[in-house]
Each structure stands twice: as C-alpha cells, then as structure tokens.
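First comes one chain, alone, set out as structure tokens in the form predicted alone.
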Amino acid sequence: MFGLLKKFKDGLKKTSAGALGALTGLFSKKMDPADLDSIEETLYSADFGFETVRDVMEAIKKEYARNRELRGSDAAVIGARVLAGILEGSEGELKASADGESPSVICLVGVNGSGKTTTSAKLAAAFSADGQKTVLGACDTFRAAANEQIRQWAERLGVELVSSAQGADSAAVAFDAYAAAKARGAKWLVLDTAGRLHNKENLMRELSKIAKVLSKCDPSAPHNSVIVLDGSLGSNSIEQAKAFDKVFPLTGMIVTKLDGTGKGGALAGVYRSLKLPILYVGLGEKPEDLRKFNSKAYAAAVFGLEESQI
C-alpha cells in the first residue's frame, strides 16, 4: 500500500528515534563491544522483551565476531530481519460470516483507555470508505461518556449507530444492532463493548451475555473477537489479553497509540506470547491512521530502514 512504510515510520518515531537512538547514531561508524551493550540496553528500553532482544543480539554479535568492520547500519539490517522473522505470519484478516450475506460481527474488547471506542468508529469508517455498508453498536452502556463519544464519532464519519441509554442491557443493544445490520444488508457490524477489567466478574458476565445473544442471531457469531491494546503499556498488555481470552476467546488484536510511545517494541512480545494475529495498528489520531499491520514495514520502521533493505 502506497505510503504505508512512511506511515509506520512517522508513527514509530518515538521508538525508532528515541529508544533506538543509540543504534541509529552508530549507522556510519564501525562498532565496538561497548556499542553492542548500548544496543542491547536500548532494545530493552523499547520494551522488546527478553526473547526478542536475545534473538536480535545473538544475530548481531555472531556477525560482529565474524566481521569486526561491522557498522551500525549493518546491525540495523540484521536486527530488522530478525524482528521481521519473529513477526512472520502475524498479519491477520477479519473473518466474514459463513454465508457471506449475513453481517460479519466484530466485537471489540479491552480495558478503558485502550482506545477501544475510537477504534470501533475508525474501523467502521474504514469499511464504509471502502464501500462496505457498516453498522456500529454502542454496547459500552456502563461508561457515562461512551455513548456520547461513539455518537460523535459516528456522526462525524457518517456511520450508522445503534445505541441505548446509559445503564441499558448491553446484550440487548447487541441484539438490536445485529437486527439493524441484517435489515439494512450491512456487511459489517462493529460492536464496542464495556471496558472494566477492574471489575472483572461483571465485565466478563456482560461479554458472555453478548456472545450468547449474538450466537442466537447467527450460530457462528461473533465472527471476530478482537482485543484493543494500548501500545504505550508495553508488556503489561499481555496479562490483559490473557484475562479476556479466558472467558471470551480472542481471534485477533489491534494495537493502538504506537505513535505516542517509545515502547513500540512491546508489540513483538505480545505477539510472541499470545500468537494472536495483529489486525491493525493505531499510528495517529486521524481515522486513516488506523492501518492494517504489516510486519516488514513495522520492522523496517523500527530500525529506521527502507523495507527493501530487509
């Protein structure tokens, strides 16, 4: 996709220029043992996690032992190739309904503050812009501002919204949203659900009710159970995802706010731990900043390279 690498580079500036600044500063010089230690430290500071740092550093050190003329630019290429290899196969696609005619349902889950509601609207907008009729369902009926927030997004982006009053039964909203999507011949139904991990029992009960209601509408629904993770939280996201997956089996993840953090390396650790497909990443505030994940573009951007170099 034209401009995708640039979007990744722009979005990951704080990771590539900040946490990996020590590496990019070595691009034009021959490396020494102290530089290897510096690279390792900066990779840890970007929250890549033990396994990924180990794999990257083993590859760089092996080449350095063979070639003492190794420069920072060479190390960057090695690191990017290792990272791309770790993430090989991580790109995911959303699943469609079995008959291809009923609405394909996407339930977005996650804690408050992850960007879940905003992502719901951006996802619906992306489908609509692609000519695919989409309905949004405001199933986060607990949070006072959630309905208003998603309504404003829906109006701004021209996406149809089904909602109810605060405190309404979220499963009932999901049922009404599905009925509306079905009646209008929509291809996608995007449901924004409540994010309340601090009250785990109530949250999970509501999610289970939503799943049960949807399965009555379509035995294969929800077709996509997607967790939205705040990229700035780093490796803490792993425990969040595991908690949700236990009661609401996940089919993929969306990682948001990568533009606002120097910890963009956590994406690799989350994928290694969960093996959940990465569907989209959030690289900015605009609707078009929600982009399909591309592992090579991500790896190249992190190490300040062009995709053709890896």
Ligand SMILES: Nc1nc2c(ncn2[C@@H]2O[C@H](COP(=O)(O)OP(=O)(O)OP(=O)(O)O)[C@@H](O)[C@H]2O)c(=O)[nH]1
Contents of the next structure:
Amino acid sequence: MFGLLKKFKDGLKKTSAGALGALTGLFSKKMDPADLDSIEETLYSADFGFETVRDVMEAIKKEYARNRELRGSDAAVIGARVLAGILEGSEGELKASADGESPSVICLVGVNGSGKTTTSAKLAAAFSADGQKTVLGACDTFRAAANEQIRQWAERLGVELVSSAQGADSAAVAFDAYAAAKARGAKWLVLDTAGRLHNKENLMRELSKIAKVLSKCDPSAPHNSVIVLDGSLGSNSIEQAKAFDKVFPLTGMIVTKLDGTGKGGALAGVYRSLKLPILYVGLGEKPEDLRKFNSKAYAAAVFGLEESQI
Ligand SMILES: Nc1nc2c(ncn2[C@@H]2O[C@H](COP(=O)(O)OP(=O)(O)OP(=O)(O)O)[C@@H](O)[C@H]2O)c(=O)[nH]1
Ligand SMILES: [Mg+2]
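Please could you give me the other form, the form predicted in complex with this ligand, since above is the form predicted alone?
Full complex below, order starting with the chain above.
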C-alpha cells in the first residue's frame, strides 16, 4: 500500500510541483496575504479550473481570516481536504458482464495519442497478473502502425490478440474479438480503438457501430465504455469527453500521463462536469504504471502531503 501511494506521489510530482510544490517555502512558514495569491495562481496553472480553485481558496481564506497564525502546511491540509471532498466517490470500478460468465468488454476510446493502446496493454497486463484470462482486440484498423504496436504488446504480455488488416471494418474486428474471447472463456475483452478527433462526425459514428455490434453479441456489452484522456492536455479534456459521451455513452475515464505533467488538475474539472467515474490513472509508459484512482491519495499528493495527513 505504501509502495502504491509512493508511486502515485512520484507520478504526480509535476502536478504537485505545479501546485503547492512550487511553494514549498510556504510550507514551513506563516502565511502572508501575498501567499494566498500565489496558491491561487499555481492552482490555476495546474489546470484545476475555476470552480475548484474557488472552493479551495474560499476555505483557505476563511481559515486565514480567523487565524493569522496559519502556516503554509495548514493551508495545504485545508486545500487537500477540499479537493478530496470534491472528488469523493469519484473512484470507479470496471463493470462485469450481466451473467458474470461471458466476457466483460472494455472499449477504450479517445483522441489521437491519448494513451489508448498503452492503456489496453496495461489493463491486459494487470488482469493477466491476477490470473484473469484476457483477449485484446485491435480495433484500430485506421493507423498503419497500430496493428504492429499492439501485436508487440500482446506478444510481450503473452495475451491473445485478435486483429485484422489495415483498413478493415473496426466493428467486424470487435465482433471477431468478442467471439474469440467467448470461445476461450476469457473474463475480459479489451478493445483498443483508433484515435479520433471528437468533432469528426464520420469517425465518431464508427464508435456507435462498434457499440451496436457488441450489443448484438451480448445485450449488456460494451460493459465499459471508457475514455482515455491525456492528463497533460488540461481542461481541453472536458469538451472532448462531452463530445464522446454524446455518441458513445461513457461509463468511466482513465487519465494518462499524470507522471509527466504540471496540468494534473484537469481531472477534477472533468469529474465535476461529467461525473464520470475515474477508473485508473496512468503514471508512466510501462505495463505496471497503471494505478487505481484514489481520490484522497491524489488530493494529498497534489498538496505535497501524505494521505494520512488529511
Ligand atoms: N509518460 C507517460 N506516457 C504515456 C502514458 N500512457 C501512454 N503514454 C505514451 O503516450 C504515447 C501515446 O500512447 P498510445 O498508447 O500509443 O496512444 P493512443 O491513444 O493509442 O494513440 P493513437 O492510437 O495514435 O490514437 C506513447 O509514447 C506512450 O508510451 C502514461 O501514463 N505516462
Ligand atoms: Mg493507439
């Protein structure tokens, strides 16, 4: 558990550096009014968004008005608690198929380069490590190098892959992959899809077709329609997620690249506006760099604290 938290904290170093980490000098001293502005500014620059910054600042200012002896570390605790409160209940779980026996389908969607293929591999790695049989479906038939990328992952992880030629119908791959997963008695079917811009209607329609084909295989499929968001893109993610949700109703999100960004605050805004459960976060490029989201650990890490301190 400690290891997990440490990884989470390390992964979020840039966000916390962008947030209060940049103000570490503040931690050990009494606050002065200018510090309030610095905290506000750094929260904005980490892309926490207006509402969240407002809520955090209101709480800190209220306490500061009452207690001029307030220390930076106390302000951090207040901020982390407010953030944890905003994100309370945001952790989501993957859903299983209705009968619990047929494969449970996870379909990963998102804009180009958000981390879908890597996340498919990470999920397959985690399930396999738990002894849960998994089949990967290469529904990105659009990009030339896509098949090779996921094939390499499948080989490395020893996971069965169903794929087709470039240019093939992605819904047909989804259908074949489901059939294979069912025949093998797999618990999970993870479908990687092509990156697409959320405002390209024809590409978005392809997702509806995948969902339709899957629902013919199992009326409760896809059980998990998950948007993979690049955590470094900040608040742009909100519009993206909304557009995907309209065409392909989402059940959750995975936020990647939180290890390499100072913009790790955007997930709070996405959660606030869509109330989409946050299933996992990506904290690196390796298969093991996928973590279940823990709102309290995240809130603490952002403010440079341990979970037990808030
Ligand atoms: N640092 C870091 N890099 C990541 C993470 N997840 C993915 N990446 C990297 O981001 C890049 C894009 O990842 P892909 O998995 O290929 O993204 P994709 O969404 O499948 O891309 P398209 O199929 O082109 O839309 C790769 O270089 C990955 O290694 C993460 O959590 N942290
Ligand atoms: Mg991909």
